[in-house]
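The chain that follows stands alone, in the form predicted alone, written as structure tokens.
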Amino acid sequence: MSTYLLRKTDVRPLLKEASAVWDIFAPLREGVGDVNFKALPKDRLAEALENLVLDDEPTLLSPKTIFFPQNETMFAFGSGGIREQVESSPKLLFGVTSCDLSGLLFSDGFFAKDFPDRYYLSRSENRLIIVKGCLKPPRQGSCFCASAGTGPFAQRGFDLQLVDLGGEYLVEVGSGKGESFILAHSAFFASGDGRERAAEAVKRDATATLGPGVDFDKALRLMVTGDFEKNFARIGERCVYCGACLYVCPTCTCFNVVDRADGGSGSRMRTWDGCVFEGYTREASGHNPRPSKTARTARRYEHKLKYDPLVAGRSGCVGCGRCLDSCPVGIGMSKFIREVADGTEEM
């Protein structure tokens, strides 16, 4: 693996130069302090770069929203016929955490399987992902990437990965596209030879800081053979079904499709939906195969921890901790995993 050095003071000038080719998305501080992945507007680039966040602060939503927006027009129709709306601009994602990268790779597989989703795939076909490994838990007490095997540093799927060495980053190259990016902006990079051992030490320290947290593998095994109906019933009665856990999850991919018409014109849109909502599985006849809170709760946890590993070969939970952080009644995947693995009542 090729390695380079990038000074932290050069990050903003590098992104400014790269914006001539790429639409850049990065964690930006907005409003009263929330951090979120946002597009850097080319007409206000300097202002946006001032709000760039380089430390281990958590983002409210994952970068999944860049490729799978909450509301998306699929096509418009009117007197001129049907006009499909497919977006495919080149996108550079800077500062992606390793767990969010894992979420993106999971979503890639979902949207490419069986019936390829051209709306998602067109958005993601020309992208460059720069991962920044975590030195400390972004969501203290909630995230567990080391247990889930998704962090704090990525093993695959990235184009470039940054390892924080203090005043500079060691840049690991993970793809030919990443190597080409460095060559295109070579003035910002120096050879990383001789700093790899320091980077490995940083990775070991970060892993020790973030893990182990939960017995993730044991929970996955028990989900296949165990009976957790009582857990589902108890959690289902506490859940207020606000949907926060679904909206912040990096791998939730459920959606609904609606038509909006006004006279002879209109649009077909898709919008996020989720399995905990009563109307999600309700059929046109009015029958609902999951009418109870217990059944809908079971659907969520069995999906992530039982069926995803069986069907996709990996869990749909990446250990980011967003579900617990966002839940108004303290329900989260890490707590459920502890209940399964340890036989305790966490919620």
The other form holds:
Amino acid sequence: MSTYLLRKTDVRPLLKEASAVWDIFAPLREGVGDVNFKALPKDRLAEALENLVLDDEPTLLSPKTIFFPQNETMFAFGSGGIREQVESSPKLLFGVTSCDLSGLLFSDGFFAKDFPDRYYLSRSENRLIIVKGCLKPPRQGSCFCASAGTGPFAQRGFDLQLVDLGGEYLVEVGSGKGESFILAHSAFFASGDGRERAAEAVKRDATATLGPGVDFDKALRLMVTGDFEKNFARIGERCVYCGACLYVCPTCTCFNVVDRADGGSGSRMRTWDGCVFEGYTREASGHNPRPSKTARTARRYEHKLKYDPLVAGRSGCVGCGRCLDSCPVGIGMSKFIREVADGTEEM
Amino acid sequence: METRHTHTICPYCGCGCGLYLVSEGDTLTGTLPSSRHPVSRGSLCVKGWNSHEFVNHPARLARPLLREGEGFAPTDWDRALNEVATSLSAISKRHGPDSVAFLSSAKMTNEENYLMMKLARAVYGTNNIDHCARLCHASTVAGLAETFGSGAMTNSIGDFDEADLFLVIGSDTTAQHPLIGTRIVKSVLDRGAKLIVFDPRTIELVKYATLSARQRNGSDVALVNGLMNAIITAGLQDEAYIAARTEGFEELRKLVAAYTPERVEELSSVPARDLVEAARLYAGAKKAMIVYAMGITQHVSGVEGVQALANLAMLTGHVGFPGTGVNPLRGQNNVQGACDMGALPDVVSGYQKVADPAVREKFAKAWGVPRLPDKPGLAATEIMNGAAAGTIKAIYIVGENPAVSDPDTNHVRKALSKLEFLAVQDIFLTETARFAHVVLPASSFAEKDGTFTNTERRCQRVRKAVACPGEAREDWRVIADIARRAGYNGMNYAHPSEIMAEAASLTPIYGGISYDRLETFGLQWPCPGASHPGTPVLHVEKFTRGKGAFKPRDYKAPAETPDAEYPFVLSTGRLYWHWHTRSMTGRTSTLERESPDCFVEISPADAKTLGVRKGEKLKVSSRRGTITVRAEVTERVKAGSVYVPFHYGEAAANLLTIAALDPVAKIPEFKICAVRLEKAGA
Ligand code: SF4
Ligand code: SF4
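Target state, the form predicted in complex with its partner chain; input state, the form predicted alone:
What follows is the whole complex; the chain from before opens it.
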């Protein structure tokens, strides 16, 4: 693997140059101080770059939403027939965390298998992912990538990966696309020769600081053999159905399809959906195979921790910690995993 | 296409969560919580998470409409605005200014509510202006103003994190104010706070309660008097506080002496033992918050209920400190603000009385009119009665749907159809709009700048994320246009910030509020000056009115009680999934799917007697109307009581409810009427 060096002061000029070809997505501070992972507006690029966040701050949602927005119009219909809405603009995702990369790869797998989803796939087909590993946990107390094996640095799946060496980044190349990007903007990149050792040390330190907090593998094993009905009942009772855990999760991919029409014209839209909602599994007859809060809670945890490892070959939780941070009653995956692995009662 | 995130405030409940609307061009594609906002703190309830979806609904009104026979024909703004302005003027001239009435909206911004009351008063010379606060917290505004001097929530949402005990009465908090409800749940589970719940139904919070009981519907005043009786009997009142901070204690002591736990048990069915225990817990807590909502206010004794709670808090010294207080949870996103801005018949903005000549003079001068009407106007409920009786000839309604939301809607629908002129401004063609002569397409929360004031008196910036659909316009522009066409010259604004500047200059509690100070998380009123930091806790050291006034109040029976013909007590309320008349949530796929149809909650015992099973249709009839709904057999309600959510226009619970009013607050008794149940088809 070839490596390069990128000076931190060159990040903004690099993105500016790259914006001639790419739509750039990155963590930006905005509004009342939150950090959102979003598109840099081309007409206000300089201003947006001022708000680029390079230290490890949590983004509210993962970059999954770029390819799978909360509400997405699939096509419009009316007297003129059907107009499908697909787009595949070139997208450069800068500063993706390692756990979020895992989430993206997971979602890619879901949308590509069996019935390829053209909306997701076309949005994501032309993308370049630049990961930036975390030196400290963005969601202190909630995220657990080191335990889940998804970070803080990625092993694969990125095009480029940045390792923070202080004044500069060591840039690891993970794909041919990544290499071409560097060639296209070669003025910003120096050789990384001789700095790999330093980068390894940074990675080691970060991994040590970040965890492992819980024994994730033990939890996965116990999910297959153990009985967690009591936990599901307790957690289900606490749940208030806000849906946040589904909405923020980088690997939740469920959606509902609805037509919004007024007279003969309108649109077919899909919208985020998921297993905590009663109507999600309600059948037309009114019968519901997941009738209770306990059953719906079980579905969420078992899907991610028991069936995904069986079916997809990896855990459906990447340890980002967002579900805990967004839950108004303090339910979250990191707590659940501790309950399973350590037999405690966290919620 | 570029995605934009616009920070604004949730359009649903009075919690006032901060959120970002995600947009691509003029289409909203998502919502996400603000993680730094003091209320939302990175969370939202399901309504908030989906608050963007109705905005782009194809059924949004996009052109002005004129009545044509039974239906409507599209028209242009010029014609529609002239029609409204001249019809209102002509009727006002012909029948006098008080033949015209205005219904403002708790969904509109502060600025728009301010303009509505200015339009009514300065342009059309009437105080006949009101809004749906009449139907929810009119009792609070009247009741707390008399006891404390300020009719608003005494404490802040942040205070829920430090209270040692919550006394929740008549508030289904997790359903109606989710992000306050969840603070209570977390406080109990994670901090060991105590929780007392009194509610005729077994609400979610009962699961977490240290003590709970289901009082008989409408017995709240007796119940709270009973608590005070038990406190005084045990000598747990805060004598020092009473002496230093209050007046009228002796009268209270005398009145509550008659409410022994045993007598209260008879009146309320709350076991005397529980009552005494609840009294001990509440009085003994270091920091105790009273939390209430419509279970207290929507009664003919609504004001008494509110004042009984105020008495209880003063008796134990639980008001005027962080983590304490009397906390009415305001329902609508901006019902607090609509009241603050004077969309009420007896006060202009800042609760300044229209009966006060100095107030009238100040406003007349600022508004450039020779005089303002001095007689308090009609309340919303009275406006409908006036329309039915023919004394109200014209109404201009913005963003309200009385054809579903008001009690005894058959009566309301008849009243609306009798009007000489009705203009309705809304975002969808609501049940009410169908009665209109002119329909004006309005803006949703996502399409305009302005401010909302949440239940903790926090005035917050609302920001435009997308343009209005089609030809629809921002409400503040429409109201100002009508004023101009009515020949009034004093409503020329380039931006809502100018309206706020004017309102602030005339409204002492908003005196220090201006847009440049609202960039992040707003300001809590009273905020009298440009450098005043706002007021998280009211009545610190001294009550707004000086001394807190005990107002001893006797229990009185509900207006309509069950009898042989109508043997069940019906109570109405709301669901977690929906908002009011469902014009927004009914067009939000996840919310509508979760709760697609109306139902009546009935106890297993009553279901058995009637021979009705879960899911079967039941005919629910009162003296005023009948609806047919699905039976939901559940232990949540007591035998003899039934409950119907009022959201569903097609099975409108308010066809059944009674328009019996609290004599002071004029709030209807939505919470109790007598009904009969029959199996449909039987
Ligand atoms: S389950 Fe929670 S911690 Fe795991 S990936 Fe989803 S949001 Fe992140
Ligand atoms: S709690 Fe209220 S303000 Fe917050 S998201 Fe829900 S409806 Fe909106």
